[in-house]
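The chain that follows stands alone, in the form predicted on its own, written as C-alpha cells.
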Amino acid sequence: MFKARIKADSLKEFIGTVGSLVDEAKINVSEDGLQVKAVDPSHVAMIEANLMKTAFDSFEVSDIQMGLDIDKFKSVLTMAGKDEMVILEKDDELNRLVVNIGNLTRAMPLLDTSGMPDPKVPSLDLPAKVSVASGEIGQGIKASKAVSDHIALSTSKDNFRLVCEGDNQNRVDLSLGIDQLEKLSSSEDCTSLFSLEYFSLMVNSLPADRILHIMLGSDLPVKIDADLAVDDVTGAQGNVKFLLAPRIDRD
C-alpha cells in the first residue's frame, strides 16, 4: 500500500535529482519515507536521495519497491505549479502508480525491479571539505563547457579551484577563497580530474541557492552532499548523496 499527498516542488526536486544520473529507477518506500540508491549506466557515477515522511502532507504505506520511468514521471510533475499539491497511489491489482494534479489524473505503469540493483554506497575518507553555494560554481562550470569534457577540482587551506583545460591552450580557473566560501577545511593539498558532464549533471540538479559539500581526496571519488525539499520553517526534508569516479587519466 502506497498513498501519499506532497507539494509539488518537494517531489520535483527529489525526483529531478535522480533524473540527473538515470532514466528508471528503483523507489524503496517505507514507514520514513522514499529512498533511491542507484548507479548510471555507465557506472561511473551513484546516487543515493532520500525524501523524508515528513515532506508530505500525508503518508500512508506499506514497505514496498516500485520501479518508475523517471523522464515519464518528472514529465507528468511539469503539470504540477510550484505549491500545487501532488496525490500519489499505488493501484495494486493493475501495478501502476496513479498520480493526481488537481483535476489532472495520470496512471503509470510500474516497472519491474527485478534487474534493478540495490548499490552499497562505499564510505570514504576524504581529506578535504569545501561548502559552497551551487551557484557559486555555475559560472565556472558553463565556461569549461567550450573547453574540455573534463575539470580539476582542488583545495588547499586557502582556497577551492575548478580548473578547465583545452586544445591551444585553453583554459578556465575558477578560485574561490574563503570568504566566498561556507566552509574550507582541506588538511592537505588534494586534486583530482572528473568528467565535466556528470559533475555538471550533479550541481545543476539544484537550485542555485542550495549549500553543496563537498569532499574530495587526491586521484579519488568526489562526494557532494546537498539538502533537499528544504522549508523556510521545518527545514530539510530530505537529502542527496553523489559519487563520482575520478579520471586519471591526464592526458
The other form holds:
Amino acid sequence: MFKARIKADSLKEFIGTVGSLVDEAKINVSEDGLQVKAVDPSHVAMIEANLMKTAFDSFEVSDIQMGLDIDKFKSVLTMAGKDEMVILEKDDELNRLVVNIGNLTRAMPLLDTSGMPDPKVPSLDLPAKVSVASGEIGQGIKASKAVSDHIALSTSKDNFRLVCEGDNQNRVDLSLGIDQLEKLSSSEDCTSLFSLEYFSLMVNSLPADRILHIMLGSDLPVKIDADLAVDDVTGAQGNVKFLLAPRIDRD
Amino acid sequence: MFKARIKADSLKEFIGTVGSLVDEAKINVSEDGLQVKAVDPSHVAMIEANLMKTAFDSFEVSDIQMGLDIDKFKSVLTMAGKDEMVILEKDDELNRLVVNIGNLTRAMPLLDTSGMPDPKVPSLDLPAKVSVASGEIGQGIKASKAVSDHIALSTSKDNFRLVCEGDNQNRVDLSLGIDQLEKLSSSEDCTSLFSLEYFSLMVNSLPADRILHIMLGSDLPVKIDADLAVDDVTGAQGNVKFLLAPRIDRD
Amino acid sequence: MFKARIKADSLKEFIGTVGSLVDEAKINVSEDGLQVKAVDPSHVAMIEANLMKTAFDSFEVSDIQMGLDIDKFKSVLTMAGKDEMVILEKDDELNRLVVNIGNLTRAMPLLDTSGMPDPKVPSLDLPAKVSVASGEIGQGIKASKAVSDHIALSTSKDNFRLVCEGDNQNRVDLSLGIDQLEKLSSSEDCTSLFSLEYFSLMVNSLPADRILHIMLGSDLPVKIDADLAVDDVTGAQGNVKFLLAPRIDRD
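Next, give the form predicted in complex with a further copy of the same chain, keeping in mind that what was shown is the form predicted on its own.
Full complex below, order starting with the chain above.
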C-alpha cells in the first residue's frame, strides 16, 4: 500500500537527481520515506537519494518497491506548478502508479524491479572536503565542455580548483578561494580526474543555491552530498549522495 | 475592392484559428465582414470563422473572395505588435494582398480559389453542452499526448471528462466538476472518441482564457464554438465554430 | 606583450561585429587599442573595427598581432555578465590568449596570422547619407527574408527605403521619412541592390538603439559606420565601418 501527498517542488528535486544518472529506478518505500539507490548503466557513478516522510503532507505506506520510468515520471511532474500538491497512489490491482495533480489523473505502469538490485555504497575515506554552492562552479563546468570531456578537481589548503585541459593549448581553470567557499578542509593536496559529463549531470541536477559537500582524494572517487526538499522553516526533508569513479588514465 | 484597418491582435486570432486546420483558405469578404469556411485536407474537421465588420476600424469592401496562404499570412502578422494597426488592401491589378504595418508594406500573391469550395456545415442535434475556459483543459491535452493519439470526451450530469487510454496501463483522466466549468447541461451521459491531434490544434488556437462551448453526443461529432476578437468594451467581434468527426473504432 | 582589462559588454560588441563577417580574424594590438580589418570569405563584404585604448580599464601592450577563432572567443565571452570585467593576457610562451572572468580562467590557442592580410579599405565617394537606428529597419529586414535573398536600398530627398522584390508578386517595402530618421542627405536619388544576408548580419550585429550611418550611391557599395562600446558618460570608445559590394545583376 502506498498513498502520499507532497509539494511538486520537493518531488521534482528528488526525481531530478535520480534522473541525472538513470532512466529507470527502483523506489524503496518504507515508514521512513522514499529511497533510491542506483548505479548508472556504465557503472561509473552511483546515487543514493532519500526523501523523508516529513517531506510529505500525508504518507500512508507499507514497505514496497516500485520500478519507475524516471523520464516519464519527470514529464508527468512538469504538469504541476512548483507549489502545487501531487498525490501518488499505487494501484495494486493494475500494478501502476496513479499520479494526481489538481483535476488531472495520470496512471503509468510500474516496471519489473527484479533486475534492479540495491547497490552497496562503498565506504570511502576521503581526506579533503569542500562545501560550495552549486552555482559557483556552473560557469566553470559550462566553459569546460568546449575544451575536453574530463575535468580535474583539486584542493589545497586554501583553494578548490576545477581544471580542464584540452588539445592545442585550450584550458579552463576555475579557482575558488576561501571567500567563495562555504567550507574547505584539505590537510593534504588532492587531485582526481573525472568524466565531465557525469560531474556536470550531478551538479546541474541541483538548484544553483544548493550547497554541495564535495569529498575528494587523489585518484579516488569523489563523493557529493547535498540536501533535498529544503524548506525554509523545517530545513531539509531529504538528501542525495553521489559517488563518481575517477578516471585514472591521466597523462 | 477591399481596404480595411484592424488591430493586429484581432486579425491574428481569426487567422490563427483558420491556420489550425488548413494551410490555404478562401476568405469571403462581404458587407458583414470576413468569413472562412474550410475542411481540413483529410476531411476529419471543419471550421467556420467570422470576423465582423465591427472588428475593423475602417472597412471598405465590395463582395470578393481571396485565396490566402495562411502560414505566410500568419508570419507576416508576427511583424505587428499586439495593439498595432494592420491595413489590408487588395491590389486588383496584380492580384495580391498588400499588408501595411507601420512603415512596412508587404505584398503577397493571392491564390486561385477555384478549387476551394465553401463546405456546408451539417446541422447536428447534440444532447450535451459544456462551457469551459480553454486553459482548463490544456494540461490534460498535453499530458494525453504522451499516452495515445486519441481522446475520449464525456459528459455526465455533474461532470466533464477527458480520458486518454494508452498501451500498457498508461492513462490520463481529467475530470472537471461544476466548479471548474462555466456551464454544463447533459441530460444523458455522452461519450465520443476523437483524434487528439485535431482536438489539440483547435483548442490551442485560442487563448487560455477564452470560453469554449463544447457540444457533444455519443459517437457523434463534437462542435466547439468560441468568440473571436473579444473587446472588453464592445464584446466579441467575431466567432469560430469547429466541427470534428468522431473516431468510431473504439474497443 | 598584451595585458588588458575591459568591461565584457564593450568587448562583446567589438567581437560581435567582427564575427558577423568572419570566423577567424587577426587582431592588431597597438598603443591606440585593438583593430581588426577583414574581408569575408566570399569577398563581398569588408569590416574595419576599432576598440580604443580608452575603452579599457587598464591596457599594457607592445605592438602585436593575434590570430583569433572568433566563434570560440564569442562563446568564452558569454561566460561574462554584461558589466563583468574581462582580463585578456597573451601567453607568449604557449602562444595562447588567456581570458580571465571572475574566478574563471580560459586559455585558447592563437591562430597563425600569416594568411591574414590587412585588406585596404577603398576610398569611396558616396552621394547619399542616412542616419537611422538599427532597430528601425530590423522588421523590414526580417520580413524581407521570406521574400528574396537581395534587398534594394534607396534614398530620395525625403525618404529612405528598403525594397525587397520576390517571385510571384511578393514584395516588402519599408519606407522611412524624415521623422523616422536621425538624418538624411541625398542630393540625388540613389538605389543599389545588396545581398540581404550580408546586410542583415551587419545590421543585426549592433544593438537596436545604435545609430547606423549608411552611405549610399547608385550601383555602388554601401558603407555603414557605427559607434562601438558606447559609454553614457565618455561617449563611444570604438567604431566599426562595414563595406558591402552591390549586386549589379538587377533586372
